[in-house]
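So this first bit is one chain, no partners, the form predicted alone, shown in structure tokens.
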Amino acid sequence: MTLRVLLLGGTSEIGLAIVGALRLPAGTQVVLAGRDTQRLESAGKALADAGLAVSVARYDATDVASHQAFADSVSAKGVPDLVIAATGVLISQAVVAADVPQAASMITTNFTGHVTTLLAFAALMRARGSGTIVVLSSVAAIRPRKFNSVYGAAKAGLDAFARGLADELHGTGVGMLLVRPGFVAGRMTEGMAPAPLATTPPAVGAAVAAALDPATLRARRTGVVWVPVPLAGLATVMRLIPRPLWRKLER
């Protein structure tokens, strides 16, 4: 059986690190989806050199009306065995506070677009009776802070949606893996000071790959993958900090 993998956000460092860490067998069909087909093709070269059958598909996370048709088009050649939802943008709080349309764009890209796209693919996977969805959340979803309230709110919404969808899919043969990395040092965060328990795209990729069966791409277990693992303890502490003190935190 030829495996099919769809990466939403096909130029995402974390998403590509996940695909690379999976060590997929030669001939696996990988679809890189995003807005810039030239960048997608460039990102796919290393995967193609590894023996994977790479194709690109134009996908705009903000064009929510097109997502059902996109899912149907991608699945016409076979419903993906694995969908990795890695689409995302990080715009500073100062910028979105001064430019409301950019705030709306970040929310649509990081939250709304995932909902409309994953609902479409979840229905197709459920009809087949198998499949795995990987959703990239963030520790920012646990308790948004004053310097990232819009980004944190979008991630919190995505995190809640993924947990609810996982419950809805329970027993259907479709698995959900929710990934909560900490600060990820990469292109998106370039120039920013790392937060405690920072991680890297390769580390996230390795953690996700370890949670999936390499032969079938099914989740070995459903639930949450924290990267790094001690971040789960820090998140518990974050929830307990009194709000007056939380307001004073700068990072």
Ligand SMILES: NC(=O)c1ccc[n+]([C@@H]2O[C@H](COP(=O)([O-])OP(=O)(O)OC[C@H]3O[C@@H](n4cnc5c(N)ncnc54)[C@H](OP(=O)(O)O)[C@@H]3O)[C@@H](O)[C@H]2O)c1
Contents of the next structure:
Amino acid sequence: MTLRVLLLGGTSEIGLAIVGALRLPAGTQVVLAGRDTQRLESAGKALADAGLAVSVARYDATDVASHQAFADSVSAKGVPDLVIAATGVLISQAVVAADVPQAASMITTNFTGHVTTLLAFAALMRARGSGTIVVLSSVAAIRPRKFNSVYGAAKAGLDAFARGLADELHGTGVGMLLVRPGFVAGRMTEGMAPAPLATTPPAVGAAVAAALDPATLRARRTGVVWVPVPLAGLATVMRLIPRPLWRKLER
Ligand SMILES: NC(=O)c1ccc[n+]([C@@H]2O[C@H](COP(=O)([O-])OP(=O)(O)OC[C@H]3O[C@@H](n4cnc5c(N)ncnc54)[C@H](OP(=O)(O)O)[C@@H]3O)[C@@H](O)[C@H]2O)c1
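Please give the corresponding structure for the form predicted in complex with the named molecule, as opposed to the form predicted alone shown earlier.
Okay, now the whole complex, with that chain kicking things off.
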């Protein structure tokens, strides 16, 4: 059986690292979905060189009214076995405070657009009785900081939605892997000083690949993948810090 993989955010450094780390068999169909066809095609070159059957699809996370039709159209050639939800933007708090529509755009891209898209794919996977959804959440979902309240709120919403959807899908044959990386050095964080326990796209890719069965792309276990693993402990400490102290943190 030929496997079918959909990467939402087809140029995402983390998303592409996950697809690469899966070491998919030649002929696996990979759909890179995003806004810019040219950039998607150049992002897919390395995967095509590795023998994968790469195609690109137009997808705008903010065009929520189009997401059911997008899911139906992608699935016309076969419901994906794996959907990786890697779409996201990081717009600084200063920028969104000065230009508030950008806050709405970030929330739609990082939260609402995932909800509308993943609800549509979850229903299609559920009807077939199989499939895996990988959601890129973040340590930022755990506790909002004054420096990223909008990004953090969107990630907290996405994280909560993914956990609820995972419970809804339990027992249907459809699995959910919720990935919570910390600071990932790359395009999204360019120019920012690395946070403690910073990681890289290949490290996130390897952690996600290790959590999936390469033959079927089913999650070996459902639940949360922290990258790196010790971040789970740091997140527990973050939750316990008293608020008067938390608000004094400098980043
Ligand atoms: N980097 C980190 O430190 C970090 C940490 C934790 C979690 N995450 C999350 O991991 C995911 C991937 O991040 P990354 O580091 O791989 O960032 P990235 O390389 O900047 O990728 C982001 C992707 O989102 C796409 N995108 C943005 N707005 C879109 C829209 N309106 N419609 C469709 N696609 C859109 C971008 O497409 P274009 O090519 O069109 O811009 C790009 O493919 C994100 O959800 C991010 O929040 C990142």
